[in-house]
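For reference, the chain that follows is the form predicted on its own, supplied as structure tokens.
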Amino acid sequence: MIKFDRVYFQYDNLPVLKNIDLEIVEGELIVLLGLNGSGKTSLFKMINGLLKPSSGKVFVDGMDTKEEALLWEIRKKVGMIFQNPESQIVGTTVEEDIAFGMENIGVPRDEMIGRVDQVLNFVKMSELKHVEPHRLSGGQKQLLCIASTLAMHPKYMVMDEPTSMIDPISRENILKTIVDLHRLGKTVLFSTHILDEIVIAPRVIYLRNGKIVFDGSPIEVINSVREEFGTSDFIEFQSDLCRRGIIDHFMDVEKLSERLVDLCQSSLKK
């Protein structure tokens, strides 16, 4: 479990996070929603000790992130994917980039080779194994970062706005990959300022000006943020379906399409 206990954080006397109390249970898929400057990145960096609370404590499986002696173990448990994939890619080929992190944590070579193939297959990039990373598209670079992190077998996957620097098609691929990671059994947290993206997670934490102002389901949070974010046709369509009792929770595009097809087929059989 990840736990924030009355956490405050400030840069040069400027408050960034204020009285954060939060528990994240193993196996959850959670989206952290907030406008730019709301404190999302700072909150995520505290989970693996890149930032320390000004007051309060952050625990990862009972380990205090302020304890320097525990940081190695904490960072093995918490895999971080940042907004800009360029900042994480270090290998001269896709294969070497994935192997780099595993070498640092001492994974045996034979096992390392197997893991490289497994994660490339997972992100559907096996044919790019020997390609130089700079030749990849923005979406492929972000998938490479996910694969490189996944190969180290972290317990928690924490992604800071992973879709913000890529095209719409790549964005859908990243969101599908996040759902697939959760199905693998990973605890996944990702942040966004794009309201449509919250539909893939059962739990949404809404951060405003460094404070958690809402923690609940996507359908509940929509009503709290309409004025700040506005809503898309996709969100309004699902809201209307919920009001009519046709669906009982928000879904991603793929799941919603499947649900509507099932309803149509059932109706035709009657």
Given for the second form:
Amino acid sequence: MIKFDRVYFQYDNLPVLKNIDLEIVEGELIVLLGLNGSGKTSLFKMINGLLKPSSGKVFVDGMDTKEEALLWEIRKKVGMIFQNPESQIVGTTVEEDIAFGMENIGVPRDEMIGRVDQVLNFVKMSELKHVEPHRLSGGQKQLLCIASTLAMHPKYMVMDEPTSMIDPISRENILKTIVDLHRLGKTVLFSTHILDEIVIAPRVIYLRNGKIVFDGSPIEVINSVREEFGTSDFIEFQSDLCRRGIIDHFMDVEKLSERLVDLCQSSLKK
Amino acid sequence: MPILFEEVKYVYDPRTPFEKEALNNINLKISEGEFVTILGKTGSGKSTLLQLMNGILKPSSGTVSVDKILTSRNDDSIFNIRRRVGLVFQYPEHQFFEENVFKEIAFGPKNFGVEANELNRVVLEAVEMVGLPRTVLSKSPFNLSGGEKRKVAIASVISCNPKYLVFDEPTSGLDPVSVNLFFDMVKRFRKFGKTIIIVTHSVKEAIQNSERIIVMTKGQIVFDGDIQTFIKSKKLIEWGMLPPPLYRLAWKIKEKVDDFDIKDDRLSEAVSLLKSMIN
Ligand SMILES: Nc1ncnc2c1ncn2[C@@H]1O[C@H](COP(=O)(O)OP(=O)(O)OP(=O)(O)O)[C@@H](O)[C@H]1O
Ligand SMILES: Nc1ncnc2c1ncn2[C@@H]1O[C@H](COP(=O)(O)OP(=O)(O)O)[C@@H](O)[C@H]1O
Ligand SMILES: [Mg+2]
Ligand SMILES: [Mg+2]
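Same protein, different condition: the form predicted on its own was shown, now please give the form predicted in complex with its partner chain.
To see the whole picture, the full complex is given below, headed by that same chain.
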């Protein structure tokens, strides 16, 4: 479990997070939403101890991020993926980049070889194993970061705007990968400004000015933030289906089409 | 007068093992007052194309000219080109170098001869247009959130009041409110006759705002036309783009249910909306 206990944080004397109380349970998939400057990146950086609370505490599986001696353990549990993948890639080939993180945490050599293939298979990039990272497209670099992080077997995966700088098809790929990670049993948190992406997560947290002001299902949150954050026709369409009792939660295009096809077919039979 | 590309090729790191041809056979004319959106997969050459427009990159072969001034001339005309063509980079950090946001935004106008007593007004105006609070002015541009950095990058180019405004993925990382502000701003610039060129990954932004769409694939222009022709084209997926989700939903249902007519009252409205999207 990740637990924020009355966390207050300021840069110099600018308050950025204001008394955050938050519990994240194993196996959750959570989206963090909020306007620019609301504190999303800062909140994420608290989880692996890159930033420390000015007051209050953050615990990862009971370990306090303020205890320097525990940081190593904490960072093994929390995989972080930043918005700009370039800043994180260190290897001169895809394979090497994935191995690098594992070497750091002392994964045995034969185990490493297996894991490289495993994670490459997972992000569907096996054929790119020996490619130099600078030849990858933006979307592939993002997936490489996910693979390299995943290879370290973190329990929690935290991704800051993983879809913001890439083309739509690569974006879909990343979102599918996030759903797959969740299915695999990982606890995943990500942030986005693209509202349509909230449909893949059961829980949405909305930050305003350093405070968590809404925390609930996508439907609940959108009903509260529509005015402030805006909406989209896809989200409104699903809200309407919910209101009429046709569906009871938001879904991605794939699942929603299956559901509607079912309904169409059964209604035709009548 | 236009921005004109003639038979342009661009190669990164020529004659090295890393040689990479990023653009090939580009012929393009963007006239004054146009609003053009450029779409394409990552790596297709969009950013390279934009950097050729203000002379940061010079063509490996062929020519690029702005209002008939060649960008490859080795004299002070490059200053003239920079003055005309303002480019907001894809990665805001790549353009920052001042110690605080005020100086960052003031740098361009100061350089282009705006008087000291005017400078304050110009900077405040730019900051307001992109929706940044004045409190950021004294901060280092590097110590900002992702979206705030993007806004500073935009403000420091619009403050120079260039004739051609060129934006590389200006809305990535902006929240939806800021995206709306950005397009309001762009529309205002258009009223003053400015030329707007935007790279984006959002098909929705492209069709809602601009008039002309250019699609790039592997260093070439594979589509150049109006919105209607673009939407009807069957190649969106091939080009790395996705239609908006409701359209995809409608198409998916259509694939499986031939007779898309429904008796269920609860469903019928939703279905007729989806049907109208296919037609
Ligand atoms: N290194 C820093 N030094 C000082 N202030 C900072 C620093 N990084 C961020 N801030 C400030 O902290 C606040 C929250 O920033 P944060 O990056 O957490 O926001 P965010 O929600 O991630 O925003 P965005 O959507 O733009 O990425 C902002 O007011 C920002 O200016
Ligand atoms: N500074 C550079 N050095 C070497 N190659 C580059 C550089 N910038 C871009 N490239 C390469 O040129 C091609 C086009 O890149 P770019 O113009 O950035 O595309 P886009 O903006 O469409 O993503 C890509 O193959 C990319 O890897
Ligand atoms: Mg951020
Ligand atoms: Mg680019």
